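The data below hold one chain only, encoded as structure tokens and taken in the form predicted on its own.
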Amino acid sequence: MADRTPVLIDCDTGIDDAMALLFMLAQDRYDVVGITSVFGNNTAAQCAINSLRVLELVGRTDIPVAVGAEQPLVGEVTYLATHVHGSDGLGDAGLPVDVTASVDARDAVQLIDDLSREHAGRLRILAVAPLTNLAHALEAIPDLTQRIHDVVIMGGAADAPGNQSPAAEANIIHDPEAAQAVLSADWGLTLVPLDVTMREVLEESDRTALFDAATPVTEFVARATDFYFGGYGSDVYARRASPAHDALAAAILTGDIVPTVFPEIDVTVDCTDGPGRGSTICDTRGRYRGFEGTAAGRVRVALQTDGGFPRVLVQTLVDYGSRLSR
């Protein structure tokens, strides 16, 4: 449909990225027009393959998938999160490892350039990974910010603790310099940090509902989240549970979730080599007056949601799986 909003997804496809992909593919009002991969949960090359695996699951290999950056702007990759996402990057959930589709011949920056020209002024970017691809694109494409409607980022921590250091969230600490470049660029910005993603928690009852729906989509997510629950979730919550970081960012992009505290504030990334490296310094000093009457910042930051996202995600995946299985 011509009136569907085009979205490019920049990701390092692991378990929660896969949930975000499926959530966006399920939307009637949004059209995923491209996917770019970057290092993070795995190598950029493997993350592109993982994206294709998800697309093949739902018969959407018409969407171009381009490989992006394998290294941060400064220094070397410090780690890849295979311990969180399984040896195959998708929770070892049984999704076929071999794909019939191929990655796009273009690299990530070229795909961003092409799609931002084709959908100038309308293209939205969902960035749920280290921001290296977008930083490279900003450098290579002088008028990129004028072509993009907005960028919704899963990353950072405003007043919450980090998850890869006491101060820093994983996507940001992987490439702080890239994050600073993207967050200081002159385009519409939304940040979905750990403050909200760590509080919207999938539980065993959600996995049961996905299994009970008995579709390839829901069974894949249920099996993949089993890995997430058993490792990451048990360590963080002391029970079998997990966040759905990237999928929550997708739902905020679509408007299915509207944060209840959502101010426009200034955000700066710590790019020093000290213990705060990768932290997102968010100016939340206005919270004591409800963020009313303060000078507008440049980044809209989700600081609180109502806790209802897991039910929204499960129902969306159940409905989408059912449609595909008819």
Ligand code: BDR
Second form
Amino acid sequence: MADRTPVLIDCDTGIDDAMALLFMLAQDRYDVVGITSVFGNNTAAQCAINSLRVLELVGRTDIPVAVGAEQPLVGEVTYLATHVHGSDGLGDAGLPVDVTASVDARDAVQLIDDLSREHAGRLRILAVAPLTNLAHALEAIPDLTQRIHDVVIMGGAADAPGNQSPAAEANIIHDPEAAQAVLSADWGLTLVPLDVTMREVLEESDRTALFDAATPVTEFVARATDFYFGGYGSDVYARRASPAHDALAAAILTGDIVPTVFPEIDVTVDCTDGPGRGSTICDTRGRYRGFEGTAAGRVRVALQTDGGFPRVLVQTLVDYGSRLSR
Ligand code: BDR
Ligand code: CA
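Starting from the form predicted on its own above, please write out the structure of the form predicted in complex with this ligand.
Up next: the whole complex, starting with the chain shown before.
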């Protein structure tokens, strides 16, 4: 289909990144033209391998996967989220660790340069990891913002608590300076923060539905989710359940999920060294007047969704898995 919309996914492939990849790969109207990796849930090198493992599962190793930044713009990486995503980054769910495909010879910035030139004005970016690669790309490619249609980011917390510190979300606190550069660049921006991702919750019944579909895709997601439920279950929800952060951002990109509160507002990242470091200061003061009158805002921030996303995700994966298994 010639008119499919090209999408580049910038990710630190852990469990919910894998869900986002599968959700996007399942779409007829979207064409995943490249994947770039960055440190976060694991090293950038391992996250690229994890993307290849997911691509092998669905027979799509034709998509280039390029390795990106292993360190933030300032300082050094302080932790990798193996406690949340498993030692292999994909929930130790049995996906083969040996991949036959190789990572692309180009690095992440080069792949962004090439794809943004090839799909100038049309390329959409789904960024679901620390924003270091995009910050490097903005620096290296002066006209990048004009080549990109828009950027949809999973990250931050508007009014919700953080998940890596009381104030900050993981993707942003990993590299606040990069996030500030990306969020202040002159391109279309959507932010999908914890305010919505933490409220779209996968339950045991969703895992059961995935297992029952009995396809390699759904069984992998069900097993990986089991690991995810472990971490989130006791620490956050006090029951076996988990969000699917990055996949929700993917569904907001495609329009499958339309946030019910979705204002364009100002967002500034705290780059100081205090307890607020990495927090996203979102101007939500317009809420009492329905957000009318804050048109000067540049970032469309998803503040509320209706809770229906887990069912959309499960159905998409079941349909995709069945299609591939035919
Ligand atoms: C974000 O952090 C990562 O661990 C997840 O993949 C997601 O992108 C949630 O805070
Ligand atoms: Ca991620």
